[in-house]
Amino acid sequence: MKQTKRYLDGIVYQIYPRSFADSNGDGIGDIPGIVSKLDYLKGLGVSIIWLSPVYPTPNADFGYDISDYCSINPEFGTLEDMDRLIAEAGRRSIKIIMDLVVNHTSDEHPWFKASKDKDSPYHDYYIYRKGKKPGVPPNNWTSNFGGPAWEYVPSLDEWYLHLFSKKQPDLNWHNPKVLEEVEAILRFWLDRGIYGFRCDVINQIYKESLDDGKWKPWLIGQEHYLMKEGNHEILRRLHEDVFSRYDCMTVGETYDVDYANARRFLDGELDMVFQFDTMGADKRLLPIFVRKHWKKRFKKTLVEWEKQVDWNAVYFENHDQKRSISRFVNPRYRDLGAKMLATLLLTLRGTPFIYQGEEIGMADFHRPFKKKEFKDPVNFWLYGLLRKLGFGEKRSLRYVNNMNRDHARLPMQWSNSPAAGFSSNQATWLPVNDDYKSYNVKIESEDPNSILSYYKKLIALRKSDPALVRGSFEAIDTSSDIFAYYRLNDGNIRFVLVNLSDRRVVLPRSISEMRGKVLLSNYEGAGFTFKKFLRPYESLIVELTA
C-alpha cells in the first residue's frame, strides 16, 4: 500500500486514557470518553490522536504492563467501544495510533504463565537464566524501576530478566516466535483501522548479552541491550514484514539514543524516535536533582537534533514528564510561558505532539504529592531508597517530585464544575488540580486570549504555510535566553523569535536591524521591525521583508 506519510503534515496529540475523559462515573477515564471529545480534538486541528495503551492489565504498571495484546482493558471499554473510536475518528479525518509495548509483557499475560513450566515452547519467550551461584542473580543488572533487575522462580530454579517492575518479564527477542507473534498483533490493530503505533522503549528489546555491566549510579547494563544490532534487525524485518505494507506511522521511543542510531532507526526502521536529551536539559546526573541553569542546554539540544536528523517527533511533556510549565516557566507569566512553548512545539522542524492538557496551561500538582497519594510505582521504590540512604521524609518526598510522573497523569481539565467536568465521581483516581476554575477548556474556549485560543490560532498558521510544515530549518547563534531561527521553503521566510526567560532581553543589532510583519505573537498588538528587545517570554512568527 501506498504510504501518504499524513504524519510530516500532521499534529499528534497524546492521550493517557485514564485521565482524560470519565463517561460513566467510576473516575477512570475510558474509551467512550475519548469518542465524547473527538469535536473538541478536530477544532484544536488535531490530525492524530496517541493512546497510551488500553489493552487489558494488572495496572502495575498503569497500562504498560501487558496481559492480553489484543483486546482493551475493561476499565476502559470494550473491543467495539475501540472500534467505534476508530470510525468516529475517521469521520472527523483523525486517525489514530497505539502503544506498542514489546520489551515485556505482564507477569499475568499466558504466556508468561505458561513459561514456569520448562517443557513448553513459551518458555523460551523469556530470559531465564540459573543464578551465578545460589541466592545470587545471573548478571550485576538493575531495574529501571530499582533493584536487581532478576526475579528468582523456585519451582524452576531459575531467574527471568525484567528491566522495568517484576510484574513485567522481558520477551526473548532471540527466539524467532516473538518476532511472529508481535508481527501478528500488528497486523490485527492495521487491519481494524489503527494508523500505527508508538513503540514503547524499542531501542532497548534485544538483549545482546548476559554479561555482566559496567558500574554506575542509575542503571546498570544498559551497554548489552541499548541500540545494539540485533536490535536494528529485528526493526527492519517490523518494517519490511508489516509497517511497509500499510498505510502507517511508528515513532519510537528511544531513551539515551544518539544521532548516528536515530539516523538508522529512520532508515527503513522507524518513521519518527523520540529523543530524551531535550527533557534531561532540566536534570542533572541523577534526574532527581534539578539544574537551575538549564536554557542553553535546552537551545542546545534542540538546534543540534534539527541538524543531525531529517524529520523529529518534537515534544516537550508527555505522560512520563512532569508539565513543562512547571520546568520551564516561572508561575508569575504562566500564560506567556506556556503560548512560549507552544510556539517553538509548533514551528520547529519536525511532527510536533501535543500532549493533553498541555494545550490549556496544565501544570503540576499544587503542591509535593504525600506518600500516601502515590500511583506512580517508580516513586514508592525511590522513596524507599532515599529513606535507607538516610534522607529525611521531606527531603526524600522532595527528591521523588522532582521526577514524579503522577503530575502528568491528573485529570484532565474540562470545566469549572466538581472534578473539573472530567469525571461525575469527585473521587477520582488521583486528584484533579487545584487550578481548574481558573485552567479548563471551557473557560479558556470564551477567552480570545488564553493559552489554548493561542494554540488554535498557532496550529492554523501552521497548517496554512508551508514554511513552517516543510521548510528547513536554520539557527542563529545568539544569548542562551534567545531562541532565533529561520524556516525556509520556496523563497518564503518565516523567521521565529523567542525569549526562553523571565526577563527583558535586549536583542543583538543583527536581529533588531531585520524588517517583517508579525503573523503570531504571545503579546498583543507586537511589532517586528527595528525591535530593540524582547519582553519576558516573548515570542514571534515573522514574515520577513526586505
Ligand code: NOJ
Given for the second form:
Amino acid sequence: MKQTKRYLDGIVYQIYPRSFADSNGDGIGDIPGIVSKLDYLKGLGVSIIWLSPVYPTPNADFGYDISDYCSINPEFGTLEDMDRLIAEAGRRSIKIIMDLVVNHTSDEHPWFKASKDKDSPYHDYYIYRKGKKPGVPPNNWTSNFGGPAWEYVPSLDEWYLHLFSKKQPDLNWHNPKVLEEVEAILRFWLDRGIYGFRCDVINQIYKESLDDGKWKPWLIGQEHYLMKEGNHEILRRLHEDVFSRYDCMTVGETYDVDYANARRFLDGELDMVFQFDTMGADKRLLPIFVRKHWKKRFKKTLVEWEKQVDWNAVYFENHDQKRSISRFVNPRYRDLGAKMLATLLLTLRGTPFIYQGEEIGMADFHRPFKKKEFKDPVNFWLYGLLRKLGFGEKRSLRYVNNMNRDHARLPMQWSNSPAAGFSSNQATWLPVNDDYKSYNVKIESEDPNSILSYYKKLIALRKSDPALVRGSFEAIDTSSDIFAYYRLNDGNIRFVLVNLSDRRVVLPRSISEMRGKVLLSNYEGAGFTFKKFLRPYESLIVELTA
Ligand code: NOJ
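Could you drop in the structure for the form predicted together with the ligand? We only have the form predicted alone so far.
Below is the whole assembly, all chains and molecules, this chain first.
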C-alpha cells in the first residue's frame, strides 16, 4: 500500500510564507504571493509544497503559536485564498502539506483563555500544576526558548507547562478530548484537499511524568517526554483514525530521534521523520558552538540513517537552520558547493526537502545581525543569557548568530528589483540579503550554469531515473572528504561521487579504476573513467559501464 504513495517519488519544497512572496506590499509574504509563484515551482519540478504555519497567530514564534487551527492568518490572506492555493497547485499536480503544531497552542487560543477557569473543561486541555512551594515551579524543567518551562497564573495559584515560550502553552495529551479536537482539525484540512502534515515537535507531545529532570546545561526534563510509549500510542491512533483513511503523507519533526524510535514512527505512525544528527555535524556541545571538522560526522550520519531506516526525509535546510552553504561551503566556491549539496540532497535515498531559496544558493545574512535587528524570539533570550553569564557583547552576538534562525528567514530573492522582487515595499519584515543581485531566480533562470539550472537538471535526471529514486543505497568506504555511494535498481547502477571539501582530493584505486558515463556533474565536461582526483566540491552522477 505504502509503495503507491506519491511522496516516495516526490520532491518537497518548503515555503516559509512570511518570507516567500508578498503580493500586497506590506513587506510580509502571503498566500496570493505563493499562488503567483506556482508556475516557478512547477518548472523546478516540485511535486509537494510544505507550508510553514499559515494559521492566525500573535507571532510570538511566527506562526508556531496558533490561535485558531481552522482559519488563515489575516497577514497571509483568507480561507478563500487558501482554497485557491490548493486548487491552483492541484491544477499543476502539486500537493500541499501544512504544518501541524499540536504540542502547544498560542496562549491567545480560545482553549487556553477558557482554561484559566478551573471549572471549565478546557482547564484540562493544558498542563496545570501547583508549585512545589510558593514561588517554585512544579519541577525543574527548562524551556527550549530559555528559563523555566513553567509560568505562574496568580488567579489559579497554578503553573502551566510550556516547552517553548510562555506564549506557547503545552497541550495535555493525557486528555482524550485533545486527541478528538486534533482529529477534527486534521479532517477539516484533509477534506479541503490538503495532502498531509509536517508534524511539529511530534516526538515530545506526551509527557509521561512531571518528575524533576536530570541536570543538563540545556533542556532539563527531556527524559520524561521525548518519544515515550504514550507518544507512539497517540500517533498510532491518529494514523488509524485519520491518516490511513486519506491519500496523504506525514512527516514528523522528531528532535533527537534515535533509530529504534524512528523505526517505530515509520511503522504505522508516520510516513517519514526528520532526523537531527546531520544537522548536529558542525555543532559542539551546544548549538551555539561551531565545529570546524564536520565532514566525517556529516557523512556518517547520512550513511547510518540510510542503513537504519527504509525511507528518509532528506534535508539540509529549513526555517530553523542556518543556510547550508554558509555552514558547509567555502564562500570562494559558493556555486560549486551549492551544487555539490544539491547532488546529495537529490540522490540520497529518501524524499528530498528543498527549503525556499536553497535552489538558488541563498546564504546567511551578509553580516552578523545586530541586536536591534533580531526577530526570532530565541535570539533575545539567548543574547540576554550569554551577557548574564559574563560574555562580552561581541562574543554574545557571535554565538547568537551561530544559530540565529533569522538567517534562513530572509526574503526570497526573486530578481534584482528593489527588495529582491519579494515585495513592492522596501521595508521588508527582515532585510533582504546583500547578494540578491547576483543570486536570484530571474538571473539564475537565464544562466545555464547557475545553481538553479543545476537543480532543474538534477531534478529532471532524478525523475527520469528510477535507480536514483527507488534504488537501494550502498555507500563505499572512503576518506571523510569523499562521499561515494551506489544506487541500484533492477540491474541499473548509478554511482554518486562527491568531494565534500574545498581541496583537490586524490581518489582511491578502487574508484579510479572504475569506468562510466557522467550523467551530471557540477564541473562542465567532467569525465569519470579512470578518474584520478576530484576538484573542490566536484560532484558526479555516473552510469557505470563494464
Ligand atoms: C519546531 C519549529 O520548526 C520551530 O520553528 C518552532 O519554533 C518550534 N518547533 C516550536 O513550535
